[in-house]
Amino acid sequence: MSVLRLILGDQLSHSISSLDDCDTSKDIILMCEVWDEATYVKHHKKKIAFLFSAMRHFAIELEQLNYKVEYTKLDDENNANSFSGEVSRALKRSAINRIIITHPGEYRVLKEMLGWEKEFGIPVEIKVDNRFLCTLENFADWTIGRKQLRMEYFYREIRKEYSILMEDSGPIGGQWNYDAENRKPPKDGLNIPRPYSNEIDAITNGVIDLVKDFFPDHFGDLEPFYFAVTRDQALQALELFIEKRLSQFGDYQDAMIEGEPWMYHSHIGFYLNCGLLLPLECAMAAENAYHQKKVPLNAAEGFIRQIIGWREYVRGIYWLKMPEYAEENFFEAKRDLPNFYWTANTKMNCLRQSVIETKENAYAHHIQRLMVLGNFTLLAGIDPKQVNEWFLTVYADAYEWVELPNVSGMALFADGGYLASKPYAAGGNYIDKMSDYCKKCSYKVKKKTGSDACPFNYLYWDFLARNRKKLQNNYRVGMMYKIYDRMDDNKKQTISNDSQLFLESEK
C-alpha cells in the first residue's frame, strides 16, 4: 500500500512537510491543475501562467529526485477539475491507505480537505506548513490576554526567537523599527534598476498557449512574461534585489513614480507565497547584506519587518478569525466596485496608473495597493466582498490568507480595528507628496471642492462625516473631527454634494 501525498500549487518547496519521510519507492506525489482553483475567482492571466509553469517545473524536479509523481494538466481529457475529484481518481488508480497534505493556505480548501476522511474512507493527515516561522498554534498562544494584537510586538518576538538583527539582548541600532526613515518621497534623478526578468522556456510557452485558449476573458496581460518559475530562478531574483535594489528600498519603499511600477521593491512575494523561496533565507540575505555594509540598517530592517513580521502576522490573524473574518463590514459599505478598476478608464491619474500597471504585471507595490487602490475603496464605501475579490483576482502573489487581512483589516478597516488602530484614509495631499501622479492628473490636488478638485479631497471628509458615530471616539481620528466641525455648513454640504456627484459618475 502507498501513501498519497498531495502538493498544491502554492506549496512548491522541496522541504514542504508533506514530503517528510516519503518512501520514494512507492509513495505517490499528486499534483494537479484544476479548473475550480483557476476560476473560483477569475485570476489574472499572468498569475495562472506563473503558477502552472512553476508547478510543472517543480514536478520535473521531483521526478529527477526519484519521486513518483502523478501530474494532471488542465487540458488532460480526464481531469476532474477539483482537488477532491483528482484525489478520487488517484485512489482508483493505486492502492492507497493514507493521504498526507500540508495545511493549505485558504480556509475554503481546508474545509474541503477536512471532509476527505469520511468521503474516501482512509486516514488523512494534515501537516503543519513548515515554511512559516510561526505556527498557527504559537500565534494563537501569543494572542491570549492581549487587548490589541499589534504587529509591532509580534514582530519583536520573532526577531528575538530567530536572532535576526540582534546584538546582545536587544535590536541592532538600539531600536526595533525604522519605519519613520522609510517614507521619503520620490525625487528627480533616481536610478531605478531593471527588475528580474527570466527567459521563457518550452514549458512556460506551453502554459502561455494553454492560458490563451482556456482563459481568454480573464483580466490582465499575459505577455510579456518574465516571472521566475523555478527555485533557482527565484534565488536569482532575490540576489538581484539584495545587490541592486535593497540599498534604496528603505528610503523609497513608499514612493510612487509614473512608469516605474517596480521601484526598489523586491517582487519576491510571488515566490515566497508559492514556496519557491522561504522567509528565513530572505531575511538572512538582507541581514547579511547589512553586516557586509552593502545596505543601510533602515533598508534591511524595513524589508525584514515585511517578511518575518507583517507576513507572518497577517497569516496568524487570518486563521485565528476565519471564517467570520470574511464577512466583516464595519462601515456597512454597500457601493459596487467601479468599472474603472478593470478598465483604468478614469481621469484620476493615480488610480489609472495603478490599474494599468496591475493589468500589465499582476503586481503593484504595497503603497499603490493601500493608499491609492485601497484608500479609494475605503473612502467611497465599496462593498468589502467586491474589493477582496478584486485584489484576490488581479495579483499574482495573492492568496486569501495574505489578501483578506491586508484588504479587510488594513485597507478597509472592515474589521473595526482588530488589525489596524485606525482607518488608513487620506486625501490627495498624501498621494501628491509620495508620487508624481498628480502632475499629469485632470484634477487639481490643491483644490478641495468643485468639479476639478481632486476627488480624494472631498471623499476623505465625506467618509469621516458618514462614519462619525463609528469613528469619533477613535483617538487617532478624533482630531480630524475637530477640523471638520470648524467648517461652515455650506462647505460641509458642498463636500457631500461633490462626493455624491462624483461617485454616481464613476459607477
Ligand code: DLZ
The other form holds:
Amino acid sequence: MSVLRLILGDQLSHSISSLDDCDTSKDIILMCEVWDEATYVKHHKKKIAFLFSAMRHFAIELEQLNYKVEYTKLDDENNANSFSGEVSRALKRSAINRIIITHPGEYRVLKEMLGWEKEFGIPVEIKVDNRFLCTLENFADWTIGRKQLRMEYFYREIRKEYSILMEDSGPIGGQWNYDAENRKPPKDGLNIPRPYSNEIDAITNGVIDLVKDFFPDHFGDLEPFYFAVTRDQALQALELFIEKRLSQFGDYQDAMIEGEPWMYHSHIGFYLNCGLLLPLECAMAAENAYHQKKVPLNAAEGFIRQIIGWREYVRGIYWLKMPEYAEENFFEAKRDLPNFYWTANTKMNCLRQSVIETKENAYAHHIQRLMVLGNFTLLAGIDPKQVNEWFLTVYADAYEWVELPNVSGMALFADGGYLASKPYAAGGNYIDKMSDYCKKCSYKVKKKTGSDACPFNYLYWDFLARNRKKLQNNYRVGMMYKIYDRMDDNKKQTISNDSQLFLESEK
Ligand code: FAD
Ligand code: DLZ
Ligand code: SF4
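Hand over the structure of the form predicted in complex with the named molecule; the form predicted alone is what we had up.
First the chain shown before, then all remaining chains and molecules of the complex.
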C-alpha cells in the first residue's frame, strides 16, 4: 500500500509539507491540469500558460529526484477535469491507503478536500502549509483580544520572531517603518532597468499551443511570454530585482509612468504565490543586500514589510473570515463593472493604461491596482463580487487568499474596516501627483465638475455624500465631510449630476 500525495499548481516547492517523509519507492505524487481550476474564473491566458509550464517543469524535477510522479495533462484523454475526479482515478490505478495534501490556498478547494475521507473511504491528512511564516493558528491567536487588527503590529511580531532587520532586540535604525522616506512622485529621466525575461523552451511552447487551443476566449495576451517557469529561473528573477531595482523600490513604490509597467517593483508575486520562491528567502535576500550596503534601509525595510507583513497578514485574515468575507458589501454597492475593464476603451488615461498593461502582462503594480483600478470601483460603487472576479481573473499572482482581502478589504472597504482603517478613496490629484497619466488624458485633472473634469474628482465627493451615514464617524474620513459641508448646494447638486451622467455613459 502506498500514500497518494497531491500537489496543486500553487504548491511547487521542493520543501512542501506534503512531501515530508515521502517513501519514494512507493508513494505516488499526483499533479493534474484540470479544466475546473483553469475556468472557475476565466484566468488570463498568461497565467494558465505560466502555471501549467511551471507545473510540468516541477514534475520533471521531482522525477529526477526519484519521486514517482503521475501527471495528468489538460488534453489527456481520460482527464476527469477536477481535483476530486483526478484523485478518484489515481485511487483506481494503484493500491493506496492514505492521501496527504498541503492545506490549499483557497477556501473552495479546502471544502472539496474536506469531503474526501467520506467520498474515498481512506484517511486524508491536510498538512500545514509550511511555506508561510505565520501559521493560521498563530494568526488566530494573535487576533484574540484585539479590538482592531493592524498590519503594523503584526509585522513587528514577525520581524522579532524571525529576527529580520533587528539589532539588540529593537529594529535596525531605531524605527520599524521607513515609509516617511518612501513613496516619491516619479521624476524625469529615471533609468528603469529591464525586467527579467526568460527564453521559451519546448515545454512552455507546448503549453502556449495548448492555451491557444483551449482558452481562446480568455482575457489577455498570451505572447510574448517571458515569465520564469522553474525555481532556478525564479531565483534569477529575484537576484535581478535585488541587484537592479531594490535600491529604488522604496522611493518609487507608488509612482506610475506611462509605458513603464514594471517600475522598481520586484515582480516576484507570481513565483512566491505558486511556490517557486519562498517568502523568507526573499526577505533575507533584501536584508543581506542592506547589510552589504547595496541598498538603503528604507528600501530593504519597505520590501520586507510587504512580504513578511502584508502578505502574511492578508492570508491570516482570509482564513479567519472565510466564507463570510467573500460576501461582504459594507457600502451595498450594486453597479456593474464597466466594460472598459476588459477592453481598455475609456478616455480616462490612467485606467486605460492600467487595463492595457494588465492585458499585456497579467501584471499591474500595487498602486495601479489600488489607487487607479481599485479606487475607481470603490468610488463608482461597483458590486464587490464583480470586482473580485475581475482581479482574480486578470493577474498571474492572483489566488483568492491574497486577492480577496486586498480587493474587498483594502480597495473596496467592503469589510467595513476590518483590514484597513479607512477607505483608500482619492480624487484625481493623487493620481496626478504620483503619475504622468494626467498629462495625456482627455480629462482635466484640475477641473472639479463639468464634462471635461477628471471623473475621479466628482466621483470622490459623490462617494462620500452617498455613504455619509457609514463614514462620517470614521475619524480618518470625518474631516472631509467638513469640506463637503462648506460647498454650496449648487455645487453639491452638480457633483451628483455629473457623477450620474458619467456612470450612465461608462457602462
Ligand atoms: P512588490 O511591490 O515588489 O512587493 C513584493 C511582494 O510583497 C509581492 O510580490 C507580494 O508577494 C508582497 N505584497 C506586496 N503587497 C502586498 C499586499 N497588499 N498583499 C499581499 N502581498 C503583498 N497580491 C497578490 O499576490 N495577488 C493578488 O491577487 C493581489 N491582488 C491585489 C488586488 C488589489 C486591489 C490590491 C490593492 C493589491 C493586490 N495584491 C495582490 C497586492 C500587491 O498589489 C501585489 O502583491 C503586487 O502588486 C505584486 O507585484 P510585485 O511582485 O511586483 O510586488
Ligand atoms: C490557478 C490554477 C490553474 C489555472 N490550473 C490549475 C490546474 O490545472 N491544476 C492545479 O493543480 N492547480 C491549478 N491552479 C491553481 C489552483 O487553482 C490552486 O491550487 C487552488 O486555487 C488552491 O489555491
Ligand atoms: Fe485619470 Fe483623471 Fe488623470 Fe485622466 S485626469 S488620467 S482620469 S486621474
